[in-house]
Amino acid sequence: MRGDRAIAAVTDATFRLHRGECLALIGESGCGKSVLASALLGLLPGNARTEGHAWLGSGEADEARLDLLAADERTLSRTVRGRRIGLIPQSPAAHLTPVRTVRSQLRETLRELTGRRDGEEAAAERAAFPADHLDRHPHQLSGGLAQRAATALALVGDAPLLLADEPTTGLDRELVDRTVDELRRQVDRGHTLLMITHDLAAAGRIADRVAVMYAGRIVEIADAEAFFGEPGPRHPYARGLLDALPERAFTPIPGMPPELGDLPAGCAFAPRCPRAADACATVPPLADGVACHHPRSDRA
C-alpha cells in the first residue's frame, strides 16, 4: 500500500526451484525482485498483502510442505528462517550486530539453530571466512569479508534453501567472482539457491536457470547456458539487458522502466520495445518460458 492506494509490486510470479540448483532472478533495480524475497520470508511491511501460494518442501515424509505466504510469524521465525531458508542479505554489514564480534554472533546462531555451544571455526570455514578474523567486529571487515560472515551465519542451520539478495552489491569484480564461486560451491554441495541480482555477469557465472523480471512480472525463464549463449534470450527486454553489457553491443535499452504504481495498459515493456505491435495492448501470459506476444525465435 502507498497511502490508501494499492500498488502491485509483484504479479503472477510463477517458478519452481529444484533441489541442488541455482535460479538467478535478474532485472533492473525496482522491478520487484527484493519484494519477492521479502514475501517468501514473511518480511514485508505490515500494510503489505499477499495472494497465491509459495510452497516450501516436497511434501515427502522427511520434508514437510509449507505455504510460506500463509504461515504465521511464529512458524516463520521458529521453523523457517535460518532452518529451512538461509538468508544472505543485500547489505551484510547492516545485518551484523556492530558491537559484537563475528565469533559471538556465530556462537549465538549455532546455539539457537543447532543447540551447540561451539563450532564457530567450522562454521566460518564453510563460507571461507578466515579464522583469524573471528574476533573482529563488523566495522573491521572489508566488504568481501562482511559478505562471507553473513554467508557463514546463513549456513549455520544447514538450511536446504539459500536466498541471496544482491549478494555482490558494492564489491569489486574480484570479490564478486570470489563470492559467487563460494555460493556455487554451496549449490554443488546440495543446497538450493535463489540468487536475486542485477549483476548479469555474476548470474552467468553461477546460475543453472535464469528468471527475468520486469515491472513486477517474470517475463522469461530459461536455462542459463542457452540464455547467456546460444540461442540467447527470447524476450526483447531480456535480450536488451544482455545487449547493454560492455562486452556485448553496449547498447542501452531506450526509455525508463515504468513506476509500479503507474504501469501502462497491456505489456509493460511495450513503450520501450522495438517489436511492439497492436497485440501488446493485452498482457501476455508466461507460456513456454516467455511472456511475449512476439518472442524471438532462434533465427530472429
Second form
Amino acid sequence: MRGDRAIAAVTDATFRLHRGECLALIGESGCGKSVLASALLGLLPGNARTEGHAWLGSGEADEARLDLLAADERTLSRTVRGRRIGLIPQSPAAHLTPVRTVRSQLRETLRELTGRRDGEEAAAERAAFPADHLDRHPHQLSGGLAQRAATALALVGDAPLLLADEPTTGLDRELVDRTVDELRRQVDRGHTLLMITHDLAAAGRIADRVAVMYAGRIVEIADAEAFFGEPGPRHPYARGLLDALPERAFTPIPGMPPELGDLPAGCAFAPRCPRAADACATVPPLADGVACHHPRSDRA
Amino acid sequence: MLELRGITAGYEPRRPVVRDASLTVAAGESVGLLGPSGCGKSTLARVAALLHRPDAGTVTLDGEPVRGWRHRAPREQRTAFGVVFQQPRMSADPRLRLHDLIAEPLRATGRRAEAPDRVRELAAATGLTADLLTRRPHEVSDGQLQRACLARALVLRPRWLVCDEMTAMLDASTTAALVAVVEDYRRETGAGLLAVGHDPVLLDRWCDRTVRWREVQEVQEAQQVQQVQASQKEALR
Ligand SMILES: Nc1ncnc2c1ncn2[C@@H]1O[C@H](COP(=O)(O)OP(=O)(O)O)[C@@H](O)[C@H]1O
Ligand code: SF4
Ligand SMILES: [Mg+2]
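Next up, the form predicted in complex with its partner chain in place of the form predicted on its own?
Time for the whole complex; same chain goes first.
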C-alpha cells in the first residue's frame, strides 16, 4: 500500500455460511479475499479497522453466538481460533514450525486444545497424513504432505468452521485435486468450510456455493452447480473469469483490477465491463445474489 | 531450430537432476513441456535458454552448436532468448522501477536509445499504465510484475521464448492475458516457444504440441530397462 490513506479493502460483504456446506470465495488476487478471512479470525494488522458484524453461531436465537468483529483478542485466542474456527493456511511450509517434527507440533496443539497427551496418530489420520512420516521435520515433506500436516493441525480442535486461505497455491494440478478432495471429505463429515481461492477449477470441484469478489465487494453469490454449469454466472465479471479458463474461451477480461485505494465511482467493474451503461455510475447493491445493474438473465 | 540432445545437468557433482534428456523445438513452433514439480523441467529449460551449463549433451541453436553458457555464450546466442520465470519477485531487481526493469536488457547491450519507444510499445501490449511503470516491484501485484517481466523478456525481440511456469501464481484472467501477449508476439515475429508447466489443460490449449517429461527422458528409461534386464540375466546365470 502506498502512503497512509485509509483504504477499504473489503466493503459491505454480506453472506451466510450454512452448516455442513462449502462456500468458495473466488476472485483475482489482491481483490480483498484474504483481508476478509483475516478479519474473521481477528488477525488483521493493528492499523486495520472493521465495521459490521460477523456472527458465529447457529442463528439469531443462538445464545452463544459471537460477533467475531467485536470480540477481543483474549476471547478469540482462547475460544475461537482452533476451537470454533480452524485455519488451513496458504503456505503450509511457512505455517509449520521448521525446527520441530510434525508429531511434536500435533502433540502440542492436542494438549492445548483438548488437554490430551496422546492421539497424534489419530489426528494425522484424519487428514490422511501418513503415520510413518510423523517424526519428520517440515522441510523433509513434499508440498502435498506439508499441506496435510497443516490440515491435520487445523482439525485437532474439531472446530465446526474451517477456513482455508488459498490452500492450493503453487501446487501441481494432481496435488490440487487431492488437497481439495481431502477438504471436501471434512465437509462431508459435517464441517463447514469457507475456501478462499483464485483457482476456479479447485472451487468448481469442492464448492456447494460460490461467492465472487471484485474490488472488495461480493458481486455474485450462486449455487456452484448453476454457476459452473448451466445457466452460468450472471455478473459480467464472473462470466469473464470463467471465460478466461483454458478449457473455455481462454480470453482475458480486458484491463486490470483497480487499485483498492483508487476505485472508480459507481460500479468498480465498469471500465472493464462490456455491458456498462449510464446506470452503472452508481454502485449496484447485491440483490437476489448479484450486484449488477444489467445482470445476464437466463434469456440474454 | 532449438535442439537438445542427451542433456545431463544438475547442481552437485555426480548428482544430476536431469539425465540424458532430449527435446526439439522447430523454428516458430510452440512446445509445452509438462511434468510434476521437482522433476527437473526448470533445470532443462535453463539449459535450453543458455542459463545453466549441462554436464553432458549438446544444444544446437538455429544450426549452430552452443559452446558456452551464461556469460560464456556469445552475445548473439544469449540475446536470442527471452525468458520468463514462475516467481516474478525472485527475478526482478527490487530497486528498479518497472520502466527500467523492462529496459534493462537494452541498457546491458548498449541500445539504451531504443528504450523509450520499445518500453512504450511493450507497456501497451502488456497492459501496463504509465503510473505502473513508475513503481517499484513491491508497489505492484504479482500479476502486474509478471506483465513487466514478460515485457522485459520481449524487449530485445528474441527469436526464442522460454516461459517456465509463467502463469503458475496467477489468476485465470491474467493467465489468458499473458498467453495472448506471447502469442501476439510470436505471430508478429515467428519466434519459437518452450512453455514449461504442470497444467495439461493450459499447455494443450496454448501450444502446438505438449511433451511429457517421461517422453523427454525416454531414451534414458529405455537404457535403464536394458540395464536392469542385463543385470537380471547376469543374476540368473
Ligand atoms: N539452484 C539449485 N541448487 C540446488 N538444487 C536445485 C536448484 N534448483 C533446483 N534444484 C533441485 O533440482 C531438482 C529439479 O528441480 P527443477 O529443475 O527446479 O524441477 P521442476 O522445474 O521440474 O520443478 C529438484 O530436486 C530441486 O530441488
Ligand atoms: S453494474 Fe454495470 S458496469 Fe457493473 S458489472 Fe453490471 S453492467 Fe457492468
Ligand atoms: Mg520449475
